[in-house]
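Take a look at this single chain, the form predicted on its own, given in structure tokens.
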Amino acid sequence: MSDERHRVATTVNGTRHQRDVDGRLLLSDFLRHVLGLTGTRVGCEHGVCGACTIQYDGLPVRSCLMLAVQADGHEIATVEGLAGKDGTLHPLQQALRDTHGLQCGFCTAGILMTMTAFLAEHPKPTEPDIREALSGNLCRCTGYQHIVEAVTLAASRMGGRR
């Protein structure tokens, strides 16, 4: 790793964090080893399995791919910050407990934040659209389909509202 040290003042989860860092050090590494986040799970490192899906100013992007230095002057959301701060789980998160969507749970944190993004702006989502947001998050354990019935209860639980 290179010597050369950058300051990164970022919200994560609405708390404003800064740091220096390494100039090559992952925003992956970043919320897991020096914030302390570890529920942004890093699976393969290539971006592919969806595992460390974070939102980036809103967006749901691969932390594996992105440098801790990116993240200066952005707002960030780990799973971490999705349930109420009285401990009420997000209506996604209920929903996937109520669906059985949960098995292993490494997948889970990414497709939470990448779906949370996607009700966001589709309120009302069909069946193939939700397939859609899902296919760039790997889950090995369940075959999606309870995950599926889990984003369209949470929709329907949500009433559209963002």
Given for the second form:
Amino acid sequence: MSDERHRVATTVNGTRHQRDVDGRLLLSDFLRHVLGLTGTRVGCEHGVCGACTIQYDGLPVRSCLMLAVQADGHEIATVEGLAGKDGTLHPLQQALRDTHGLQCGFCTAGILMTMTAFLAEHPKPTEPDIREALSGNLCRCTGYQHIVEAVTLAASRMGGRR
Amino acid sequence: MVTRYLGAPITRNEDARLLTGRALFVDDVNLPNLLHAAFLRSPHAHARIKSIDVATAKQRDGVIAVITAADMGDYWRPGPLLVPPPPIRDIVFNQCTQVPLAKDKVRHVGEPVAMVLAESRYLAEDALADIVVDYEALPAIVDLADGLKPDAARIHEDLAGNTAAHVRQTKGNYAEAVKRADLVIKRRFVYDRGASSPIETRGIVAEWDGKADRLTIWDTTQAPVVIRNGIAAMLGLSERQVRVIAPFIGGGFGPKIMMFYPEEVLVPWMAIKLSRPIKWIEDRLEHFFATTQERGQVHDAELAIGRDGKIIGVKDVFLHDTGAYDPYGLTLPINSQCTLLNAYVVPHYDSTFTAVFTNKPIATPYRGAGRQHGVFVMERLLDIAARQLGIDRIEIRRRNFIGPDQFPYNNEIIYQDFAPLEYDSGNYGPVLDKALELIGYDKFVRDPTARRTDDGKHVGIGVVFYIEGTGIGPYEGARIQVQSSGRVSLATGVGTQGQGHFTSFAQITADQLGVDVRDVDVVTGDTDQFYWGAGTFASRGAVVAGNAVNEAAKVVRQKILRAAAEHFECAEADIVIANGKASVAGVSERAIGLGELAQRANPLRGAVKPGTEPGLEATNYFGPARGATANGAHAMIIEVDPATMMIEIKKYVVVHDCGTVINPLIVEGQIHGGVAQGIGNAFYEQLAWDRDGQLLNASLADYLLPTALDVPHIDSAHTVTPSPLNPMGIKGAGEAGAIPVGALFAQAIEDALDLPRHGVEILEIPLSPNRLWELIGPHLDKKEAGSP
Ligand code: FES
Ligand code: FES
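I've shown you the form predicted on its own. Could you give me the structure of the form predicted in complex with the partner chain?
The next block holds the full complex; its first chain is the one shown before.
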């Protein structure tokens, strides 16, 4: 393995960061352990559970399947950036709370980053659409029903807004 | 007392932190100078270790230490027996508990052999590849019956064979009673379970503070107090020198209460030795070997029954897979043995089990904890009996239910908590009625068109019943204190893994103290905040800790009344507590905030009456005499595609009686999650071992957890029969959702495909499209070919 360090300059939730990292450093580890943004969770590190989902130039991706160096020159959004500066929850965060859509909360960040992107594309989703979109994120606690309710509720509260 | 919160669907206090990414989980703990641990694990299920060479690994840049069993000296010890065997006559129990690092032998794939400590997790994992272990492979014991053969390889060589335990429990006299039976049904049932697979794997961080002489441990455990006591004892420290914090935990489901995992023994020890904090986080592959799981039982069961459909007796002989070690004693097979009796009057019972050591990871309780296995056997036996006697499957259950006036009902055998298996209360008929109504049973069975879809799918209905022993002892405690700000703080020793304790305990307190539920700050799982406790298991958090909270809150309420009465110079009976204030009834301007009252109760100058305790604070404990028994019915309508054996659940109903409900939103969530895990167990999840004890599907891509497309919408309803065993009348709800799902799948799929007509019975779990095809395909073909 070469000891070469690579420069990563990226914007995370609107803030610029620049760090020198190992080529093999995972993006999930970069966010969590280098930048200290531990809201993004890691459940499997092989791309199945979806807990590590972030938005990469606006699209949901699994940060455990990417290297930190791939973030160079790109925009990242994580769960820490979802609520307003004044602490107002995003409508989906609020809806998850209102419907009891989380229990241990470990899958929640990934679900938020997947489903806020989904809602932006599908402002008036049906339940089958929601379940399909959610099916790439594993939750071991809730049985998904309250999460599906939350997405429906958030969509209606957002009134077709993106 | 006005109950504003108890029984109301209050949204959770803890959610804001979880939703914004601020909640602290173990892997979020970051400390200066942190070292990272990685473990070299056995690639063999059963092998002798001839030599271990760590020299190269030690030389790698960034590696600080490499530890094997030989380096551990006296600290190397087998773990404690967590649950001693219950006092049952003629019981055989061979104690072989896990070791921190394998010494001469490895007994399952994934058993740790060496620990590497390095400056980063990446470097620690690199160094694992430098370690050379010379193994001599031994034959692996995978199958239970093979393990008991006289010439089988012995997993623990100091034992005469691979028997971990042998237990017989009886009630009445089955051998005599069976002679009176009109029908005796004998079948072999195989019930396998899998890995609990919380989305957060296990992990631990330990930090030694040499100046304060204190060890702090962050651990993904369901039982922080017990971990503290054990680690203090192992390391020769006082319990006051050790603080264990179970912060937010990403799901537990049972295996996070195993003690002590090797990593829990090794990481704190080395953190002290090296005076550097150490972190270990399990990866998903490790989770399939290094975390305990549940597994198979094989039952040879026999039901003796009268023509009237009344059970005369049950005889059952079963084998239980305990894995390579048995630190959890007999909890699982005893739960199976007891729960098999289910909700029915079984006058004669003769049950014997043999627990077998195998070369697989350790089996310990996972949500349901052996109850599934028992319920499956009984429910299947009744289905078969109903068919053979020409009695409706609902009717046969009704005829055998323990009646509402028969409680407390003593089953005359011993339960996992060593107490007699006695059901405290219940009223099963209305629960079943409600389930039938919600699933539309009568309509379905009367409607001939309901059984086929237009595109040729077969539709079936299933209805099963279960009971669940919950909320067992020994005890939990809680401390409640009114702060001078008027906020209330509450601490308890149980850990919490998503069950909503921050909210349900706050609800109980808020009602007693007349404060807003958002003004109660709950701390769980920090041994510096609360000293005593046993942990979160057996659906006991709400029952045992909930009642302790209630008792403590009642005492604080009394203190508020007394202090306010003194302040206003009136009788306690005239004081009203509401909205965070104590006031004189009918004179609303004579009111004092609880915060101010708390300050007055803690004077800094002057004299107090002898015997005065400062503050508005109380600590109380609660321990039930025995567990409370919850019950319920699950029903579903399922579609099966006969060409692919793929299923679709069209409707799913749960009716549940868990006594008094603190928060219906939280209980509903528990039910949904339990059902989802039950569905995984019934149709998606199977740990596939080969003959050499290798796990063939150790990834989430191959071991299938149900997704949002597999778990249906669940309609749930509750009936309430309060438990007489605790003042609040609560029964546990944590495991119920998962218990009867296997039995339900078997019945509903049989019904859909009309299997009995083809001479096929489903006697095993888990199922899968493949497995269904193996079981059913040949029979369907034969029939189509016109042969008998
Ligand atoms: S941690 Fe990335 S998908 Fe599971
Ligand atoms: S809430 Fe625990 S995994 Fe989803």
